[in-house]
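Just the one chain here, the form predicted alone, laid out as C-alpha cells.
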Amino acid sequence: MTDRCAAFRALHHAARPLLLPNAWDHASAAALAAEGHPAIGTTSLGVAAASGKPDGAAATRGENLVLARLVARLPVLLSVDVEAGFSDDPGAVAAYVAELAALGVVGVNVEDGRTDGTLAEPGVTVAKVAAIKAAVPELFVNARTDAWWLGVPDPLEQALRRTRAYRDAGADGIFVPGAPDVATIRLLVGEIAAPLNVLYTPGGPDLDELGRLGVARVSTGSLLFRVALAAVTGTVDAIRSGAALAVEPPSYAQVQRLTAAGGR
C-alpha cells in the first residue's frame, strides 16, 4: 500500500501534468486502465447519477466503497472523490477514508462546498484533512475549494486563505475547480505550496500549457460521464434518422475482456 501511495504521489511531480480521468463504474474504470492511464479518479456526479442519487448530498457513501472494491482489482491507482467526507465529524470522515484505503485506494478528494451552495467554515475542512492524515498518513489528500465553483464573493481571496489552511493541515495537493483564466492559475501555482489540481475545460488551456503554468494534475471531473450520456442519446438519434454513427463502439468481446481484466 505504501509503495502504491508513493507511486501516486510521484505522478504529481512529473515533467507533464498528471491527466487524471474520472470514472463512474467498473466498466469506465477498466476502459481507462486498458488505455494505459496509470491512475484514475472517480466523479461524484457520475457515481451519484448512475445510482439514481443526487450529487454532493452525502448519498453515495456505500456506492463509493463498492466501486473502490471493484476497481482495486484493476492495474491502476485509484483516487476517490468523497465529496465533503459524508460527515461533518472529522473522526467519522477519517474512519471512512481508512476503509477506502484498506481496499487499495491511494488518494481522496475532500471538498468544502456545501449542498446549500455555500462554503463550509475553513476550520471544518481543516479538521477533516488533519484527521485523515492522522489515520492514513501515506494517503494523498487532495483538498478542494469550491470558491469559484459556487460563485462566492471574492473567490480569489477565499481560495488562497482556504488552501493555505488546508495545506497547513496536511493536504498533499490542492484542487481548485473553476479557476477562470490562465492568469489566475499562474497566480495560484505561485501562491500555493502544494501540487495544484485544476479541472480540464474544453476550449481552455491544454495539458502542455497547463504544465508550463506549473499545474501538477488535470482532472476531467464529470466530463467523461456527460460525454458518455451524449453519445448514448446521439447514437439513438442517429439510428432513428438513418445517419452514420459518430463513434465506433467497442465490440461485445472487447467489453467482456475489460470485465475479465478486473478479476473474478
Second form
2 protein chains.
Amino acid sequence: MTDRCAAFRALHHAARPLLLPNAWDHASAAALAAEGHPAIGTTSLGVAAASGKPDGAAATRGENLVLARLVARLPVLLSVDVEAGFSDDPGAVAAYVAELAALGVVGVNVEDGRTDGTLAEPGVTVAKVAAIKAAVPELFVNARTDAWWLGVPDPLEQALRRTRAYRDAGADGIFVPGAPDVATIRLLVGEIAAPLNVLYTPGGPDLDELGRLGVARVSTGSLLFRVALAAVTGTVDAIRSGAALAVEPPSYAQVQRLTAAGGR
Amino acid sequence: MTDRCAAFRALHHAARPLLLPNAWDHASAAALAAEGHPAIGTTSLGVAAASGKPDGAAATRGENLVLARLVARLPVLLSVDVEAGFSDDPGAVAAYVAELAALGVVGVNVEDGRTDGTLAEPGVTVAKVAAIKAAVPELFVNARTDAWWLGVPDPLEQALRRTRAYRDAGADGIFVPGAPDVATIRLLVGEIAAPLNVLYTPGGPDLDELGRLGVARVSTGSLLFRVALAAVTGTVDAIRSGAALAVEPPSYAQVQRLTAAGGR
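I have the form predicted alone already, so could you send the form predicted in complex with a further copy of the same chain?
Below is the whole assembly, all chains and molecules, this chain first.
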C-alpha cells in the first residue's frame, strides 16, 4: 500500500504532467488500464449519473466503495473523487477515506464546494484535509477549490488563500478547476507550493503547454463520461438515419477480455 | 402495466422497424430516453462489464433488477436481456421475469445459448417461454436462438426448428442475431410467424433495408456500449497526443438534467 502510494506520488514529479483520466464504472476503468495508464481518477458526475443520482449531492458514498473494490482487481492506481467527503465531520471524512485506502485507493480529491453551491469556510476543508492526513498519511490528498466553478467574487484571491491553507494542513496536491486562462495557471503554479492539478478543457492548452506552465497533473473530470454519452446518442442517431458510424468500437471479445483481466 | 405492454407490442407492428437501442446503466438509458426513443433494451455485455462481471455467465441477475428499478423512473419502455433466465428451472425463470414485470419491465429476451457456449435442448427454452407467458401473459417475450452465434452445424435448420417451437410455446417475438446475409433474413421473415428481431451490424443492411425485408425490430446489442468505450479511449489518446477531440460532448448541466429528469 505504501509502495503504491509512493508510486502515485512520483507520477506528480515526472517530466510530463500526469494525465489522469477519470472512470465511473468497472468497464471504463478497465479500458483505461488496458490503454496503459498507470493511474486513473473517478468522475463524481459519472459515478452519480450511472447510478441515477445527482452529482455534488453527497449521494455516492456507497457507489465509490463499490467502484474502489472493483478497480482494486485492475493493474492501475486509483484516486477517488469524494466530493466534500460526504460529511461535515472531519473524523467521519477521514474514516471514509481510510475505508477507501484499505481497498487499495492511493489518493482522493476533497473539494470545498458545498451541496448548496456555495464554498465551505476554509477551516472546514482544512480540518478535513488534516484529519485525512492524520488517519492515512501515505495517501495522496488532492485538495480542490471551487472558487472559479462556483463563481464567487474575487476567485483568484479566494483560490490562493484557500489553497495555501489546504497545503499548510497537509494537502499533497492542489486542484484548481476552471482557472480562466494560461496567465492564471502560471500564477497559480508560482504561488502554490504543491503539485498543481488542472482540468483538461477541449480547445484550451494541451498537455505539453500545461507541462511548460509547470502543471503537475491534468485530469479529464467528467469529459470522458460525457463523450461516452455523446457517442451513444450519436451512434443511435446515425443508425436511425442510415448514416455511417463515426467510431470503430472494440469487439465483443475484447470487451469480455477487459472483465476477465479484471477478474484475475 | 397492461397498457405499457400493449404499447410496446404495437411498436413491433409499425411502418418502420422498431429501433431498440440497448442501455446498461441509468445514464445511458436516460440519454436514450431523452433522444425520444419510446423503448429501449439492455445489453447483457454492458450490464456485466460495467459491474466487472463476465457476460453470458448468468452473473447479472441482481444488476438487472437494479437497472429496471432505475429505468422505471424514466419516460421509456424497457425490455431486459435476461440471458437464459439465470436458471434451468422454468418456474424460477418465470418468477424472476415476474419480479422484473412488477418493476415496470414490458419485455424480456430469453436465449437458448448456455454459459458453456453450447445450445440448450429446445425443450429447455420452450419450457422457460411457456412458464414466463403463464406467469406474466401481457409481457413481450422475445425468444432468441444463438444458432449462428455459437457456430453450430446447420444453423438455419436449427434456427427454424427452434424458433417454431419457441413461437408455439407462446413467444411474442423471435430474435435471431448473426444471420449471415440478407437472403437468410428474408427467409427467416417468411418462415417465422412472429415479429422478427435482428441485430444491427455496422456495414450491414440499414434500417430501411431491414424494414423492406420485413424485419420488425432492430436492436443494437452491445454496439452502443462498445462505441462508448471506444470514445473514452479515443478521447484520452487524443488528449495524450495533443490532437483535437472527435466528439462534441453534452455539457455537465445537460448530464445533470438527465438524472434530475429521471428522479421525477
